[in-house]
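Have a look below at one chain only, the form predicted on its own, in structure tokens format.
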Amino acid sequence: MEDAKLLRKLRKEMQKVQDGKRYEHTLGVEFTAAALAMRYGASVMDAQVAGILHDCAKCLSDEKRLKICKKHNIPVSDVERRSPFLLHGKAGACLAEGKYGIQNKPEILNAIRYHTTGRENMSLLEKIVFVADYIEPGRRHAPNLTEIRNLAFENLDAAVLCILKDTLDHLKTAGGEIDPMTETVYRYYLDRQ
């Protein structure tokens, strides 16, 4: 299918299935990672795809997350399963895969597999979605996002560990459950700066 058809097709497929708030979010980190993969010489095409199609589970309940990742044989921890809306990058994937037709394209399932957690090594592709959902510009409260943004252009993997640390400082002073995953990956882009 001919690229621009294809992302009409996922912003309508999207557009049906997401509240208004959560669309524009989704076309907010489109443009983002659009942007952000110009500037790292990504794929553009992938970036929007990556980005169109991150939060395609999130509007689901628990109960279908839960269910997909059953279905599709995906460990699920046991703080996922106390906080199933953390599943909707991997059920996302999922769904990316079969009712999207996103196949042969492991680096965009990826990319929204892991765009709320993050992953130790990630690809370009996974960095640049896991950082446009964090500074797109319809965010308005995170903390340091102005210097967040400006540093997401010059060196991602800065980014990510300040996007990492400040997802774990809220999370400890609001007293919400922190998944080990994001503890694992803020250490390992922190040895490695």
Second form
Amino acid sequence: MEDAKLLRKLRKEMQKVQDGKRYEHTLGVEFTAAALAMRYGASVMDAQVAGILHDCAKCLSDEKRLKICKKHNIPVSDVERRSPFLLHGKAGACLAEGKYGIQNKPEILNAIRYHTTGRENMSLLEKIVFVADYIEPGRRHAPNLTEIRNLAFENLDAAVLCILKDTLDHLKTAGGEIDPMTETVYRYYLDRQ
Ligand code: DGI
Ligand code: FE
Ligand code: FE
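What's the form predicted in complex with 2'-deoxyguanosine-5'-diphosphate (DGI) like, now that we've got the form predicted on its own?
Full complex below, order starting with the chain above.
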């Protein structure tokens, strides 16, 4: 299928399954990921597809997310079982492949899969989606947003580190349970600055 046609089709699918605010966020992540791909020399098309689909499992029920993981033999940790929204990346990667037809594109599926916590040694596309998700124009409330938006186009790894740090700080003050993955990834990027 022609690129523009595929993008239109995927946007339409997301508009069907997401509420208005989430869909706007989806479009914001799509074009922010495209801009970062231009800046860092990644595939703009892959960034757009990953951006459109990254939250394709966000508007499902927790039961549905757990069911998808079970069906695909994805191990579910204790934290993920207590907070199944953390599985929307992993479940989303399954849907992207099965329901939305993203075949033979493991790099796109991984960008969707790891977009919430990040992972060690992320690929360029994974970092782009991780950062775009945090800085897209519809985001308003994150601390240091102006600085992180600047940094994103200067030094992508530094932006990844800042986002992880602010996310951990936020979880610590707001009392959210921390997925050990988020801390592991933070230490990984801290050691590599
Ligand atoms: O799906 P989005 O809202 O667009 O963004 P996302 O997939 O990055 O999810 C954002 C939320 O995920 C944000 O409120 C912080 C939260 N998060 C990231 N790491 C962890 C976490 N929440 C918990 N409880 N534990 C984590 O380790
Ligand atoms: Fe998400
Ligand atoms: Fe998102």
